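The data below hold one chain only, encoded as structure tokens and taken in the form predicted alone.
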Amino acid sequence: MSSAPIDIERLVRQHAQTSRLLGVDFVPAYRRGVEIESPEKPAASGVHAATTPPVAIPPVAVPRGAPAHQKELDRPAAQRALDALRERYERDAPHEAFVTAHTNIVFGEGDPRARLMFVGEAPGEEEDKTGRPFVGRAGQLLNKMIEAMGLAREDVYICNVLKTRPPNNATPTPTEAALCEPYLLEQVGIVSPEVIVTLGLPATRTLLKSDESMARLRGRWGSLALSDGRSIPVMPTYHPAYLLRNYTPEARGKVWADLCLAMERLGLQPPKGRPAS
């Protein structure tokens, strides 16, 4: 774990440079991260407890998305922007400011101009080995969920709030989420999805800034306000790992109902005869 202080001024300059390349000529004022607690699963004892106060993180200016009919033309440019963002993340290495146990950075993958974006909390063991998001047991279930929606994994964009695996797959702390949030917001701005589905409470609270429980948040539309004035609909639902622990008709039905709301917003119809996974 690195004890070096975080150079906020350097981060702001780098974000501003990227924003200018993407057509944005300003970076808003600072705001502070919000302390939250996740009741979904306890943090690992000892090594992963939050020991530092929240860090002031500037919101990130993101470019205004292209109209739907222009997305195909903008896909190569969007991928280049995502690649450049990943390179900057690797240089900034915000994960060095907290405890991590990672082998690979797991940045995100999928259609760089996807209409639908899934956001989880952090990579797990299999994701850390491969450098790809959602490829373990939870990822296999997510694939089934995507297929049940009549889509393929390649049609959507998948990422996590944290880009590195926490020790023992612990729940990200608010400080860790705040350090990684600017890069996630830039990912959202580049992909410019029409709908975001958040998987689990940590991802939902990071984007919606709510302290309500997952039971109250799921099934209700939220909104992610970007710094350029855009607003992206957010549908919270349970994390696939939660479903693996609670694989009941009731839990599966709730997740499927949430996905159906996302499909309705996108104007999609699920394949006939395809129930929830």
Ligand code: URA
Second form
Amino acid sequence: MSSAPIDIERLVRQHAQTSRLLGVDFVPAYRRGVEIESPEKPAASGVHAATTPPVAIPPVAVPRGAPAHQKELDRPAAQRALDALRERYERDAPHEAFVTAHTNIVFGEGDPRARLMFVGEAPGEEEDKTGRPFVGRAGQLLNKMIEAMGLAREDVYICNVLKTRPPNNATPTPTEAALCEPYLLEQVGIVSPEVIVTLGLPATRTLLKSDESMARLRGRWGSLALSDGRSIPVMPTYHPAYLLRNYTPEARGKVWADLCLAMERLGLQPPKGRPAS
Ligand code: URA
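Moving on from the form predicted alone, kindly provide the form predicted together with uracil as a structure.
All chains and molecules follow, beginning with the one already shown.
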């Protein structure tokens, strides 16, 4: 049986381009038969690529959102509140209402008063083994994205809509997401980030209550209302796992542009040598 020769040059070129965009320092192992878009395609033009005006996404009500005083929590108090929420989640075990393939609950981690929060979809195999969010291949790419923003993983808070691994890493159903949503919203209320970046459609739909596609939602600010009247700006972007599957300059440029919008909102300068500088 013959197989197509591996185009090493093309892989290396893609690796170099991604390194430039996101600081990625590894070459992804593509599955045979998975189409890779041509690296010759023009890259998006960095930070200024997403200049579309903010879309009018109505803020959503938070059913069990954080009380107003929680915005005053200091770090230790916020960590205690997160620990207590995790204990309540474990007692309530909303995931018992649906099928999961989990070993560990993956609640979330990072700075309990982070200015920037990332919300993903659900734990995968590695996350399930370790009990930590985004530690597999997608997590390595997320780490590089965070570093490219001039931040460390410890500076941000990372969690998922679902806290347990779905069987075969299936996309969470709306019912599963709805069962876990109150705990996510409470996490948001405790951390009180200045900006949330949602990674992929399930997280974006859960927080923004929009039926739009990712292509339409990304690069545009949405808003999540808290029960105390505050609202948190939400920047949807593609999931790192999608990026690994669609390893094109165009896709990477779009994600970088979204991250630059988040940085702009936080008053952060992209580190020197990054494409947006
Ligand atoms: N994908 C996610 O959405 N979350 C993780 O924690 C890991 C992979």
